[in-house]
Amino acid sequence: MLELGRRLGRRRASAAAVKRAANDRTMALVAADPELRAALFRLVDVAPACRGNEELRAHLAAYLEGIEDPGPLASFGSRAIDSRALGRASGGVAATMVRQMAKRFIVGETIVDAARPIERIWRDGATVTVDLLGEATVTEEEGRAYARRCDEALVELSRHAAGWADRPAVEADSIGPIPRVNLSVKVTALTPLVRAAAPERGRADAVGRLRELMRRAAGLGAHLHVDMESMDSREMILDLVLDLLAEPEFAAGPSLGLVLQAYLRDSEEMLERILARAAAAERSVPLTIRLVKGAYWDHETIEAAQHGWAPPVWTDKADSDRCFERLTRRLLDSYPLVRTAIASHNLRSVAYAAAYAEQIGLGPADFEIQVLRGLGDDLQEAVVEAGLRCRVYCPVGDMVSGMAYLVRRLLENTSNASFLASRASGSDLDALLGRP
């Protein structure tokens, strides 16, 4: 495992990798100043609403001015904005930086825009799952519009994918074919009625739309992956998906997946429920389970504190990492009942999964590694070179709908506890590959 981890962790010398490394070092410098980091995140959040570079410059100036104890970078930024030579240009520079950040993480505004970058990923030996950006809906029309966007995306992606070159390494495993088209769907975007206190209302509103998307995916031979979000909606989403999978209509397809969040304390119990339901459904197409650490830690801990509850998430990162490894073993042991997708940028997590899969006799195509576009690009290249199947999570949408996603990814990239920040700061690779 250690040798594979070291091999995956070696930086490539490509021009793109060098540029990414420089960007990562810049982000690490920003992360070292918490107040500057918060100010820049506020700027990213407000950027889509600004009506021009001058308005963006004014916001940046105000955010920097609000820093009580500015460090060297924040002080330099404030002086540059106030200077006669650089002040007028600072708004344009800020706008360019925000656009570059968005371009790093978001593959295109529409499926048509995204088609070429997605095909490039395919040519490079990896495959993708597409996520249509947009947070929870608040009106019925927004829910219907999101369902239409998903339907159109399945059709458009299938049209483009038909012309891609053959890639046997990512198109099949020991069970059978793996769809070229893979779309991630949020149930909370299909309906505005998701409420923890009344789950049946949200379920009743979403079930018809999700059923129609499953029919479309089955007809096109595509994969539909249902994202899991906060605890407020988890039980409803899980029961909705597993009940649909049990319907006779879907016994032969489509290929469908769920997300399992290792940072939740009850995730192992949740996995056993999923495996039992998957076995009872007796489908000819296995369920795919994407294993993630989880992206709503702050939300879950703050909400629990407000209500006086015990937090549903592990509060120690090492506990979450250990749980991730236990779930990895259980999932890989369950093949071919389920297909496993390890979604992580942590080299130990990836190397651990690959080593355990080999130990129990699975082939390199019998599981996959998933990374986020913009955060896992180096790992994507290394995983493909190692002969493993890699899938890139590719968001598609405009800046307004993608802003919440973008800020979450920036928070993940600059978190002091993140593997990526540790690598950017030059931490010893063997130490990072150590047992959690």
The other form holds:
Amino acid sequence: MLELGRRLGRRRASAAAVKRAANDRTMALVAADPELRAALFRLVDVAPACRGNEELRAHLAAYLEGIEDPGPLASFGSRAIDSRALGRASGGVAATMVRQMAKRFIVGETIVDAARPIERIWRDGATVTVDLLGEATVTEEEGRAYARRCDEALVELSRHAAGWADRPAVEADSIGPIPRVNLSVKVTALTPLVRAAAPERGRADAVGRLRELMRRAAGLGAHLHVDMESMDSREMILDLVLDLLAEPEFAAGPSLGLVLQAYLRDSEEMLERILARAAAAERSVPLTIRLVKGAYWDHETIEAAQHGWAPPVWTDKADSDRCFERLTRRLLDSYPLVRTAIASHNLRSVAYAAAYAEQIGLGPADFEIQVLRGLGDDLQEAVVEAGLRCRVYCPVGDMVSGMAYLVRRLLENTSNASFLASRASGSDLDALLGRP
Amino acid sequence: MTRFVNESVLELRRAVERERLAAALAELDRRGPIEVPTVIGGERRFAPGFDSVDPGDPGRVVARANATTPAEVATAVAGAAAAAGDWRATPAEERAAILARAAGELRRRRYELAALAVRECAKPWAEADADVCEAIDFLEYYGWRAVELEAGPELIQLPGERNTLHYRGRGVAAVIAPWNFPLAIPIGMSAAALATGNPVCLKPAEQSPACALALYEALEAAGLPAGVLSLLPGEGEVGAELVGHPDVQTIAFTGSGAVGLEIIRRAAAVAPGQRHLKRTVVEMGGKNAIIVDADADLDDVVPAVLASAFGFAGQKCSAASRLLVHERVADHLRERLEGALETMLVGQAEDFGTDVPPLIEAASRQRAEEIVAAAAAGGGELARVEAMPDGEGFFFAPTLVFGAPPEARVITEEIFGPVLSVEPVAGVEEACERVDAQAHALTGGIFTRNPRTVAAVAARTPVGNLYVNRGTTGAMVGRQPFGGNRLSGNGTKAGGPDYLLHFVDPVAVTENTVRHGLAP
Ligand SMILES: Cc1cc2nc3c(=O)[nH]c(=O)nc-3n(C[C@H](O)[C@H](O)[C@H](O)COP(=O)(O)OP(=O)(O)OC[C@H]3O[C@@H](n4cnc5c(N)ncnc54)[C@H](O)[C@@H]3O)c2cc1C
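The block above covers the form predicted alone; next, return the form predicted together with its partner chain.
What follows is the whole complex; the chain from before opens it.
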């Protein structure tokens, strides 16, 4: 396992990788100063709401007020600017900086824009799942519009994918074919009726839209992956998907996926529930389960603290990591009842899964590694080199809707507990590969 | 005593909690109407006088209450006055312990009490549960603060003299409470008075006597001496009797502006033989505005505004009733708000999916209808929820009003219903001017991502509670001391460190410690 981890973690030498490493170091510098980190996030967050560079400048100046030395923030711009003058700097530099950051994480504004970078990923030996960014859904029309965009994306992507070169290595596992087209969807974008205390409302509203998307995916032979979000929608999403899975019309397709969040204290129970339902559904296409740690850790802990609840998530990072490994074993052991996708940028978590899969005799195509575009680019190259299937989660959308996503990624990338941040700040690889 | 922590609200996203609450409601319904007596000196008197009903189904009687007579009010005040000395002499620590035990009683009965607030006041579950928690918080918080207060503040000391300042309970407190927080507000005002050593005559709202009885029972079970609290259910004249009684020292009131002003006026009169000035602690309404700047995150604005304006059908003094939107984002926000309005489910409070429950009574609905109709007649455009539930409940369609004229009642008056006036403004400056032009100054909101804008609005706003990038309701005890300025009242800040000062008289003692030129 250690060997595999070292191999995956070898520093990349491509020009792009070197540039990324430089960016990551800058990020680590920013992250080291909590005030600066906060200023950067606020700037990114507000950027799309500002009209013109002057407004952006005014916000930046307000965020930097009282910060002694905004040094590292300055180096985010495409050209070096005097750090002291950043508060007075033209908003244009800030705007460029934000756009550049966004470009790293978002593949394009529309599916048409995204088609080329996606095909490039395919040519590089990896594959993708596409995620459509958008504003929060607060109206029925917004829910319908998101469903429409998903539907169009499935059709568009299928059209593009038909032209991709054959890559047998990523197109089948021991069970059978694996769809080229893979779309990740968010249930909270499909319906404005997500109510934590009344899951039935959101479910009743979303079920029709999700069913239509499943029909479309089945017709096109595409894979549909339902993302998991915060605890407030978890039960609703889980029941919704498991119920749809059991509908006879979907017995032969489409390929469908769920997400399991290892940072939840009850995630093992949840997996047993999912496995039982997957077994009962008797479908010819297995359910795919994407194993993640979970992206809403801050939200869950803050909400729990404000309400006086026991946090639903682990509060020790190592507990999430250990749970992730237990779930990894249980999932891989459950092949071919379910397909497993290990979604992490943590070399230890990824290497552990790969080593365990090998140990129990799974072929390299019988599970996959998933990474986020912009965060897992190095890992993507390494995973492909190692002969494993790597799927890159590719957000598509405009600046306005992309910012919430971007802020979340930046936060994740710079949080103290994060593997990537530790790596960027120069921690010893072998130590990071150690047992959590 | 341990540091105060807010009582945790139930985790309603867990099905098991919802099932427990539903079971508690079923049990409550099975028991039938609750008899609410007048209780004076621990003695209960009951004859059916008036009823409280379920606002979602007015045919269902929730409680039958005794109608307290003027003679009984006099007896209650006399009893309270007699008990005042002993209660004041009881150490704050002991009084706090009784309040803490009462909090424990409420905690033990929390599912049942939430169900009661659902039935008697049509409070949706989350808010009914929050009401129980706030009631617990007030008991514990004021108990703790009173212990702190008893020590008195530090004074400047010079050689040869010893200076102390103590706070002392004033005497009989009349508590006149509303129905909209049927547990938290009556117990909050009562607990503040009790914690600081004042006996209390509690006159609950006629719409929610059963909730008040539960509060009485909790304090009784906690060992509060019988004479120290009386429960006086009744209509307005019970309150009027209390306010006019010469032995009442302090009047704590939360309710409408008209009644509040009348209380202040009448309390100012000194009856023959009366040897004190009555103090009023009066919390009246609000006309609360949320300002949305051009840099606001509308994804956050929409849900926060809907919750602030339409939560519990707008029947909170903290509810937002005006939205002042930067003209650059006004059209986009309008479109999203109108769409989001359609997602609001009007229904029975007991349904977990309900966003907007019925109003408390027919008269409230009538008044809100008139205000909306007048706004429309004056040129305002309306957006309203179309789908309304059947039945006799006092349901009222949540309404957005666009472009009402500045003098329209929808812009100037507190409505206490789910109605929101949406007004474009040239910028935050103009919005602040509009807020400044109002007589009320209770809560306010600002959505902006510029810290300088936040600072500027905070510096000039007249309101007592300004909320930044969040809704304007749901103040937490100890965290968001609550209460307004201007015509919103003189009774601030509930749940804050200063509130107890309304219920005490300060006494400074200065002792000359010099004897024969020595200061040992
Ligand atoms: C392809 C892909 C798809 C994804 N889809 C989803 C999704 O649908 N839903 C979702 O929620 N997330 C999703 N994520 C995000 C994922 O949950 C993680 O947030 C992210 O990948 C970081 O985890 P890591 O293993 O890469 O890094 P690591 O640095 O090893 O782990 C970081 C994670 O550890 C956890 N953590 C941090 N601090 C603590 C602490 N003090 N105590 C306990 N745990 C802590 C958090 O979950 C945090 O995200 C996805 C990630 C990828 C790569």
